[in-house]
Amino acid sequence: MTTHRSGSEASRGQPARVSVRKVRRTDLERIVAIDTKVTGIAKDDYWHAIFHRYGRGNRPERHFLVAEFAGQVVGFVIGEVRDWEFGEPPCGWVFAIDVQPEHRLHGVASVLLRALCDAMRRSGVRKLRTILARDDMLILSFFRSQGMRTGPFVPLEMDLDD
């Protein structure tokens, strides 16, 4: 477990209060609850599958971390190292980050992202990427506040229904 100060606490010189550690099976109920509260959609099967893929075993390229405050999981981040996708050297991808709404604006997501970046650096990558909906201003503002900028790729998609 790593203990980090949230940004607001660190600037005030207060003791660290947010701890970041690897996810445990017993965290799934809290993770599902946070996601359900934020998205309005209960996805228990999805989160159990994600736990099996990213939270189990010792795969250094996969990271599923949780933030604890006062002994309770209040947020999570998931990412992995992908090799040579889109012709690019290995880099880290963030594909999920969320914080219980009552704990937002206290630096929890920043602490989680820093911990993920540290893990990615230990995995040997020097670039972090993500994809998000262009109209999701909350998460877009968060990533920009962390130093992320528009990358060199353009997302394309098409409907497969005829």
Contents of the next structure:
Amino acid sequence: MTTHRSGSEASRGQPARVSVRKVRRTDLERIVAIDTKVTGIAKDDYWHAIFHRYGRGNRPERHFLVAEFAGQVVGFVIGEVRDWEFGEPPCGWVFAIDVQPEHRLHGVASVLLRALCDAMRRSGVRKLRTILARDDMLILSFFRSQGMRTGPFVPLEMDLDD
Amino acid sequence: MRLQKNTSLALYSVIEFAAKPDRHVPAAEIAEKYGVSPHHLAKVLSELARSGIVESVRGVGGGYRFAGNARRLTLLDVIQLFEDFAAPASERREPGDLTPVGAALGSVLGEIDEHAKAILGSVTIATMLGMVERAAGSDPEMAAKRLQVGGQ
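Counterpart to the form predicted alone, namely the form predicted together with the partner chain:
Now the full complex is given, and it begins with the chain already shown.
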């Protein structure tokens, strides 16, 4: 487990309060609750499948981390190293990050992303990517504030209606 | 993409003011740094003041001060004060737009607009201040012209 000061606290020299560790099965209820509150859709089966894929065992290319504040899980981040995805050399992808709304604006997501970046570096990659809905300004702004920029991909889609 | 001169000037000004939130910055200082006439700049600052992004301070030591929330105000917020940027297609109708070719071309240009809006709308002034500092840190020539963040 690693312990971090959130950004605003670190700058004021206050004691560490947010800790980051690997997810445990007992965290799932809190994670489902956070996701349900944020998205408005309860997805228990989905989160159990995600835990099965990313949270179990010791697979250095998969990372499912949670942030704890005052003994309670208040956020999570999930990422994975993928080889030759879209023809690109191995790189890290972050595909989920969320913080309980009451605990936002205290640097929790920044602490989570830093921990994920550290884990990705230990996995041997030097690039972190993600993909987002372009109207999701909250998360877009967050990743921008962390230094992310438009990557080399263009997302495309088409309707499959007859 | 290119921004109109007034728009660029507004962004330069907002970022300069936001870098020194506790200080009144004389308009002349901005005009000199970016090579524009004080008269031209005054019109831009007047629009920024009307929108509440900056506030003017009169008298000795007067100038302008950042009055917005740097973590919430985005580049798009400032740009839209000066340009009809990415206005809905229905507001930019030209005769050719109603032809099949015009509709197809409009669809492609709309894709570009949507991406540009997403990028400009997700970059806050606080994020820009961080980028400016990093740019200054990686280039000695730029460092000499760096923003004095925090009034240093």
